[in-house]
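First comes one chain, alone, set out as structure tokens in the form predicted on its own.
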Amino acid sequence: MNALHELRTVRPSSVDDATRALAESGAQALAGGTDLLPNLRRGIGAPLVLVDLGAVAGLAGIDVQPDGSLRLGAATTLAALAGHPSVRADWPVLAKAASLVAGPTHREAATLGGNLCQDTRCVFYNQSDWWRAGNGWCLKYRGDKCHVVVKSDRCYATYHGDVAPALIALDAGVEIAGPGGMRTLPLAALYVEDGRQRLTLSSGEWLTAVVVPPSAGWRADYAKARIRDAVDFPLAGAAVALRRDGHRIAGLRVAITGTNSAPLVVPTLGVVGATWDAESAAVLAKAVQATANVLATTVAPVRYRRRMLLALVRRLVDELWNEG
């Protein structure tokens, strides 16, 4: 681990003054830091100043609205999210996939906004800095060449995060605070398809809340291939909700990670409004492997991890289809 380099940290009270502390050049969030410092500490990064949102007022949070959606505040803790008991009632997927995030310990610490926007990952990047200074840096940080796809002109580092794709099927959305005042977005809209870029944030946005639809009518549940059973990254992860109306699907929604540079949705067209059966399993097997794009991100076979998105989408559809 190296030294931290010196920076100034800054500790707002209000939105407003958040913003306009991450406006300044050089300024990076920091709420729970379970992703952020490590990275740190490894070289990768160099903030001038660390906004610190620990003291923004009303930044957490978990309510249910009148009409009967869920507002989450960025500053939630994990911890909060799976254990909260509205959740866990009407928004299960949502209660599963934040207990399934790293270990117990840094659930307690880490925020729902922070895992949102987490870093991407890739076995090139996410080394110490002699290492990574050995191979002539990645195009992710510092150099000029992705190691995953030599000739690319864009990076590959995938995003590994497990809260996302269970919103995304649950059709959230999010509020972004910045110098222009407040705006809305589909959360599927807040990430880029490239590795290095990866939010479509502009200078001094931030993500301030998280909006849930009710669950009316949908089941949903979240699944993720991983090494060990705790603490890891998903390898390979999928979200699904699925709305059943007699023999056929009414409505579904398929969210992968761990795969892309970004939580993806899968197209379902040609499954929405049939039965389910070999003849859909097929075709939607076809949308998430055209959708998925796994490369040697991780030191897990590529091919395991394809696999394993496939049986994963496959089984979370037929459990939730026989439920419904």
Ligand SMILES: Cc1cc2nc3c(=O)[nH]c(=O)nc-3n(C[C@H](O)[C@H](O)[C@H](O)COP(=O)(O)OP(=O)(O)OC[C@H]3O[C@@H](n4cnc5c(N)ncnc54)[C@H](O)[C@@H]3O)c2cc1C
The other form holds:
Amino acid sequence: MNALHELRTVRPSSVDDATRALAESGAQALAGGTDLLPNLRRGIGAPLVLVDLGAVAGLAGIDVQPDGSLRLGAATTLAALAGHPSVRADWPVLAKAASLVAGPTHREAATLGGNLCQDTRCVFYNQSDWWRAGNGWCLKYRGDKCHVVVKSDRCYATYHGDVAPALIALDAGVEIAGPGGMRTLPLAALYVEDGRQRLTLSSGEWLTAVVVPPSAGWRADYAKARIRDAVDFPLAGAAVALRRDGHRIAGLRVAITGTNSAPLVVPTLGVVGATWDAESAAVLAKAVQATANVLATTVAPVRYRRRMLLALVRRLVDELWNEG
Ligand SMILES: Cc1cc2nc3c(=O)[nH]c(=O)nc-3n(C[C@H](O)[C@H](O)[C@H](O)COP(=O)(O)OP(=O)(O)OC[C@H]3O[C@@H](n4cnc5c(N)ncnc54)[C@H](O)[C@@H]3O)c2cc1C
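Having gone through the form predicted on its own, I am curious about the other one (the form predicted together with this ligand); can you provide its structure?
First the chain shown before, then all remaining chains and molecules of the complex.
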């Protein structure tokens, strides 16, 4: 670990003040710090100003709205999300995904906004400064070469967040503050499949809240493959939301993580309207294979992660179908 480089921290108390602070050149948001600070201690990133979002009024909170949707402030901790009675009752997939992030002490500090906006990861990137220097750095930071896909002009570092796929399967949207005002977009559109750029946020923009539609009629679940049963990122993960109508699939949303530079939606049109049998399982498996691009960005073998992803999706749909 390196000593932290010299930087300034500011602690705004309103959304407007935070937006002004984040619009400054070299500014970066700091939430729970469980992703950002280990990276900075490894010499990854050199923000001049950290904008601590912890004192922004109204940024933490879980509210069920009159229309039945769920509004989650970006500074809500994962522990609060995992333990909230309404979330556990009506959006259990969300409570589950939050409860599977890292370990209990991380989840007390870690926030929803930080989880969704966490950096992408790679064996050539999440290393000490001297290790990366000895390897000639990499395309994601300070270097000009990708060591995973040599000769590539884009970075393949992988997104390993647990909560985003669950929220994408629930069709959640995000609220974004920025110098141009507030805007909303579907959560899936927050991400770009490039390990270096990773988010579609413009300069000075940041996440203030997540809105999840009412869950009526849908059943959803999330599962992740990891080596240890705690404090481990998903090597591959999947969230599935399913609506069953008698003998047919009335709706199906599948989102994956730990495989690509972004959490991705798997196209399911080929199985919606059909019954869930070996034929539709094969169609869905093909769609998962076509979406996932598992590369050697972690120490776990690529083949294992690919096979686990297929097994997780199959198991989740089987269970949701049978429960429905
Ligand atoms: C040992 C260990 C194990 C871990 N295991 C997992 C795991 O299993 N699953 C998992 O998903 N994560 C895991 N993590 C990563 C991290 O702990 C979590 O993703 C956590 O939720 C990050 O939230 P935070 O509030 O601490 O974010 P921070 O570290 O404060 O910020 C993370 C990033 O998001 C940006 N950011 C923060 N808030 C906002 C906002 N409101 N708007 C825009 N940008 C913002 C920051 O600038 C930074 O780039 C692990 C971390 C460690 C150290």
